[in-house]
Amino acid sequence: MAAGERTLILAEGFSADRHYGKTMHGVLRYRREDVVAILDSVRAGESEAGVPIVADVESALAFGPEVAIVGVATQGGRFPPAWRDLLRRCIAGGLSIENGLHEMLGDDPELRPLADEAAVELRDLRRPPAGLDCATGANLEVDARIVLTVGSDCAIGKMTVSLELDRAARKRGIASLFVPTGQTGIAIAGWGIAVDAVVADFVSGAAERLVVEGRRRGGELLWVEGQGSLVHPAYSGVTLGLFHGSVPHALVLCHRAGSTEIEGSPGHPIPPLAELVALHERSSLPRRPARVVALALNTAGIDAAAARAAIDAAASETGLPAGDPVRDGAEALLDEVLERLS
């Protein structure tokens, strides 16, 4: 979504779900000024972050949207069957569609002709750019400090931590830049590559291209949005490719307070934080060893006292500074990262 583009968020059935509705919540937090309505018939008549929730496309058109963004991240990246009619109605209403799921709307034999006839765009955020290849070593020549967020699981706030630290750094006048690697980050920043949609051999090359581009855009401190987890049974591959391709100088380890098992993968435990720190440091490239310099805890859903206890316990276990940059602000965590980068 381009800056200033009046946006309808499509979140049918998922607007109250922090996990599968993470694209919606990310856009609301960082591009709130562009959002005019949210579509979710389950919650029609309510609001989220001051944005009205409507039942259908026809009701949404009264708010004058120009583009409809798919605000959900379903397991497997597929559209729920009921969404086909929803997408057709958006096109008929003259809305371009911005899609972050793995199904490419631009290749859809039904929707592509409808969009052409209506003169609207179908923007597939996960479509890889042409010409990707393996990493070449240009990543090691980037004249910037690179920080990658890594995590104990998926969907725990790696993007949010990167954005909050970038926002705090820019407020200080630092030439800081958020580097988007997933569909929600791309929707927020307006550029990037969804590395989980790239051919496996080229993930490191895509990550290299991103840090090179981040420096070209003026970033002297690059916050690379992490993806997946090294201990995730399904998504560890993209995590390692992003890690090695972005060649970070430092890592911020993200964890949801209280989590002990990979969400959606029963029987797959999350190792203790100290073990995760050691695992990530051993997994970095020998050419550029990276250290975990801070822990970012997601303490949403627990009270302030429990959050403080979780943060203190994490710091005590690992010997590293810890904090929740959403609950408490990112300034203190940024200080710790910058000190260890110097």
Second form
Protein chains: 2
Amino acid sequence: MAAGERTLILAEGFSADRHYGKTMHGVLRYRREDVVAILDSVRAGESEAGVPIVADVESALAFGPEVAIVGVATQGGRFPPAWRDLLRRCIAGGLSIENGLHEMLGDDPELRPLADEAAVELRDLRRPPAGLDCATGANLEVDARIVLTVGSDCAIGKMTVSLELDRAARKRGIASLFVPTGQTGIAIAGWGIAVDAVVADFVSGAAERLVVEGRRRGGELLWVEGQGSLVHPAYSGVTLGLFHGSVPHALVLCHRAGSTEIEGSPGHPIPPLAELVALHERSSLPRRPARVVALALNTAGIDAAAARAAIDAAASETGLPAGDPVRDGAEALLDEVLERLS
Amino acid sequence: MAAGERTLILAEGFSADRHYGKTMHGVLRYRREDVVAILDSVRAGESEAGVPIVADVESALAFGPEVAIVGVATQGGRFPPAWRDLLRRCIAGGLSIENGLHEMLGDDPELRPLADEAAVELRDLRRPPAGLDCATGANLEVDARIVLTVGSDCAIGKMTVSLELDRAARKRGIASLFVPTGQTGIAIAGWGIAVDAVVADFVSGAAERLVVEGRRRGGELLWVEGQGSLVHPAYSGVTLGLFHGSVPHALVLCHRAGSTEIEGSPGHPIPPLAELVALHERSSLPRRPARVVALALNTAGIDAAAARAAIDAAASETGLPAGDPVRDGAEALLDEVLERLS
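The block above covers the form predicted alone; next, return the form predicted together with another copy of the chain.
Once more the chain from above appears, this time first in line as the rest of the complex follows.
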């Protein structure tokens, strides 16, 4: 999404789902002004964040979109068959497509010629840049303070916490920068690398390139968007590669209040917060040891009293400052992080 | 390398290097009977493990090779420019090429047509299989005992330890199987997936597929070849993804006696063994907790007394059985692993 580009969010069947609809919700939260409609036939006629939800591409065209962004993430990142028809209709309607799934639309033997004929773009947000390699050590030379969000699971708010802390820091006049590492962050910020889509050996090199680039863009305080979780049975490799490649000075540990099991992986428990803190600190590279400096709790969907209780319990269990930057603003959490960074 | 295929090892400039020449040394150790010559102009006229070292492809052809295997691994896995001429000469000489670097020869716009014209094969050992995805949980259903080698660094003998323990177990009539996860293991065993070359999100899925396949091939005791190290600044992501995706019941921790720093990464210390044991055990998935059951020390290059002292010190530091299965045979270590597995 270029800034100002009129955007349709494709979220068929998943617009109400925070887990699989995380790209939609991220874009709605941080690029709301560019979104003209959401497509989800299941909820047609409703609205979300003030944006009308429509049943099909034809109805969406009435709102004058220029680009359609794939707003849902599926496990493994491939397109369900029903989606291909949707994509064809978008192209036929003259829309460019922005896609963050692992499947690359630009290489699709059917959609590529259709897009060329319609003179629209197929932008694959997860396409790795050319020339990636392993980390070289240039990450350790970056003259900036680096804070990585880590977490107890996927899709619990690591990107949001990084964005909120960055926004609060910039408001204070700090040369702060959000460093995007996944498709939604890239859609929001307009740059970045989806580190989960590169050759596995090059995750650390991609992370290194991102912190080098973040400094080049003027960031003296870099908020690196975390991915996955060290305790996720499918995504932990990406998490550790990003951790070591981005060489953070400090970690903010994100957790959804009340969660005790990895979502979508029944039987995989989430360890207690104090154990997660110890695991992350022990997993940092000896050459760049990193402490968890704060806990960011996602308390969406519970009431204010329950949220307060969860935050207090987390702080008391770990001895660390805790808060929900979405519910309460990021100011207090930012104070704590900055104090422990210096 | 198909069994019985007459093989030339390409090791130009690196035949004496155990780190970068690890594919050569692995093939020499486990497929010696198929190797007819080694190419390294720096050492032409010498021999290694009884195999003649020659200066160029033309001299090698006198030994009647059918396939040339790239015997060196470079950081990042790309071909130095000087190597392209070597590969062209092999193709012109009628040799197929087996390559484990990240660069895919089969996609090379210059070499592909040359190989087609010469009717030789370009086999890319690191090419990911089709249809990979994230781990699904099928790994936990595999009805076999799974042992993963982990280590303090790359290229210190994890593959060798897995192969030696597998060989010793098979000698005892156990339905044991070596599960290859890297290019050298694949060259030796003739199957496997190079987990460091798949899309980062799919490392766990590749590892899952390997243990499922290992059981399908009849293995009831699976020795999964480890990769990288949890404390390696560039490769740790692959290590953790393989760890979680292969869901081992037990770990054998490999270490080169005396090493205190990651090779090729100055300033990155190797933590003490007891700390490495704790890190690995804490990093195992709560759903499939894994203990380090033994230490395998690589004592190549030190004398017998120093080796004994290093092994005793490691055992005493960690309270775990320790040994060098290459120096002393794998029997004793296998006893210890089997006792702790049951």
